[in-house]
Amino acid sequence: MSIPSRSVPFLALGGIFDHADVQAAQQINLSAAEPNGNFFPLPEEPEFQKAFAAHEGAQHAIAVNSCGTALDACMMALGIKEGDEVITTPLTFVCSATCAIAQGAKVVFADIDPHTLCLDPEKVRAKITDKTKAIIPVHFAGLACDIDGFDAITRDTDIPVIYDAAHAVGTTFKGQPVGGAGKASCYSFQSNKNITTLGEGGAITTNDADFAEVVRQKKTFGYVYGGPKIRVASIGFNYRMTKPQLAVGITQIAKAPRIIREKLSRFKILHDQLSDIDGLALPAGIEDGHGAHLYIVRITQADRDEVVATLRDKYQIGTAYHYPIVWTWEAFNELEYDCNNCNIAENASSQVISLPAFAQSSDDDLQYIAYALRKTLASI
């Protein structure tokens, strides 16, 4: 069977952005400019904090300016520093470990379950010592990782959990929501992910409200409001949301629901004519639940560069690469880390290819991918 050529590129916004946004930041904008206006105060952060926690299951939600900077903003609240180990998975964006390594600890990397790419609590158990200050497992392409694996660690060690949940805005554990669990979760909304504030933002959700007042301070320059007079009560920094961000928060968040919807469904089809391909190793947990962020297979009979250079030179097909494996990176040839025994994370970093599902994306374009791939792996 032919399949027609077309393009099929790998998309840099990931959800949906709509009038709905855009009116929200002009909104903001065009009060700014009246006599008078200003981007300040902002009574968009308590709203937009509350309809996010409510629909991560979580009792607090502080919003921040990415996901990297609450990944510190939680470092820094657990008081973290040199001298501790933080465990996080290889296989994940470099904030994972760079925010423990900031405050001056030890990055220890933990090897990955084969199946669904999420860290492993029976891998993180060998790797903790007296000196674990905390772990850091993420949500891998929208699919939750073992939470009740990571609770037993807790309750057996009191090690706090922090989740890299830059990928899971609307995953879902046994049927809840993510936010809630361990310490706290870190969430992104920078452009590629599902719901985004304006390019970059990000929040974190918790149950624990004096963690969730620390993070508000780590936040906003160490400030505590309330009581007669603002105090400065830590050493804090300015990882705020912008007021125009907040606004079109808001507008993201409720539609969130539907992006996730719509993209999971593009995910099941793509997955379904995918499936007989030979030499194609499917991502797990391609059902409700999912957070539908990546859809992440991963080439296993084959050379992964030579089947990504095919699909876009011969197919015209767009795919990214989620992730280099985090020691890679050349900032890491001077510090110190622990990466031993993590070899099912270096093999699947050698083999994953991110494909294009989008919620835009067409039957026809995801007919058109599941044909490309197959006819390049038969050719290779």
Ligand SMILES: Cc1ncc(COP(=O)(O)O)c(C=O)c1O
Second form
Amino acid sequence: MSIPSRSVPFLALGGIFDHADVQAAQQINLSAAEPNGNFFPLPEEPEFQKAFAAHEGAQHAIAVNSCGTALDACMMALGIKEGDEVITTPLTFVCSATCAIAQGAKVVFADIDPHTLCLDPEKVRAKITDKTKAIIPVHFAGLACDIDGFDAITRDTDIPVIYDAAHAVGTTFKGQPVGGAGKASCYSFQSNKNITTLGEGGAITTNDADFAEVVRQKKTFGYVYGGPKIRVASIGFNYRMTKPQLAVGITQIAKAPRIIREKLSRFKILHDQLSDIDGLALPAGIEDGHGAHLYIVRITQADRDEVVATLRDKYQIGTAYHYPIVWTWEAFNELEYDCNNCNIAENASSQVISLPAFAQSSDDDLQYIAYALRKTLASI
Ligand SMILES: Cc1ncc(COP(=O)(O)O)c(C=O)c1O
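For comparison with the form predicted alone, please write out the form predicted in complex with the named molecule.
Full complex below, order starting with the chain above.
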């Protein structure tokens, strides 16, 4: 069977935008511009934070301007410093590791589970020393990590877990949203995520009221509100979201269940169509509860780069690469880090391809991707 050629680019398509989002952003711009407009504290902030915490199953949410700064704030709130070690996965975006380095700590990479591609708690245990002060697992592509395994580590060692939940808006573990897990979770609303606050944004969720308060201080120059006088309690920065972003966050979170449902339904269709192709390892957990951020396959019997080039040049299909191994970025050349025994992650990184599946993908797009991948793998 031959299918007519079409172009399927890899786009940064995350949330679904409609009139409600545009209207929310426009109204905020007008009200903020009025004399006596209430710029700060932002009245939209509690509403968005409450809705986001409820969606992610946590008691507190703190809105910030990115997941990167969310991770930075959590490292600062934990007091991570020079001489400490922080364990994370090598198969992630660079800031899951650099947030610890920025505080002067050494990053220790532990290997991943070959099935889920998430950090493996047992591999983490093998790397714990008396200097280990935090663990940062990533809910990779929208699939929850083994939260039970990390809870057990915290019970045994008291080491706090900060989840990098950049991919995990809407992800659940054993039927529960993941936002209440560990010490805290850091979410991203950057443009390709399930909800997006005008291209950038993030939030921290936690069930720990004291930790929430310290993070809140870190995002506003260490300020403490309430009491007879405002205080500056510690060194902090400006990690705040803008009013239009918060307003759009409120409209985005209202439709998050629909966005995730539609995206996951597209993933399931593609998953079915790819299921009988030789030389292809399909992602784990493509079922209800997956956050449906990325659909990532592994090329197990051919050269990944050749497959990517063929999809691009012969079939006009765009793909993405999540991720190069963190320590291979040149910024790591001069750093001290531990990357021993991470063979599973290194192997996975050489095989992964992210396919262009979005809530907006048509049935024809998905059928064409499966057709092109089947032809490509048969021909290489
Ligand atoms: C795993 C992971 N962590 C953190 C981030 C950083 O998110 P942000 O762009 O919101 O800072 C990303 C970005 O895509 C990511 O994929």
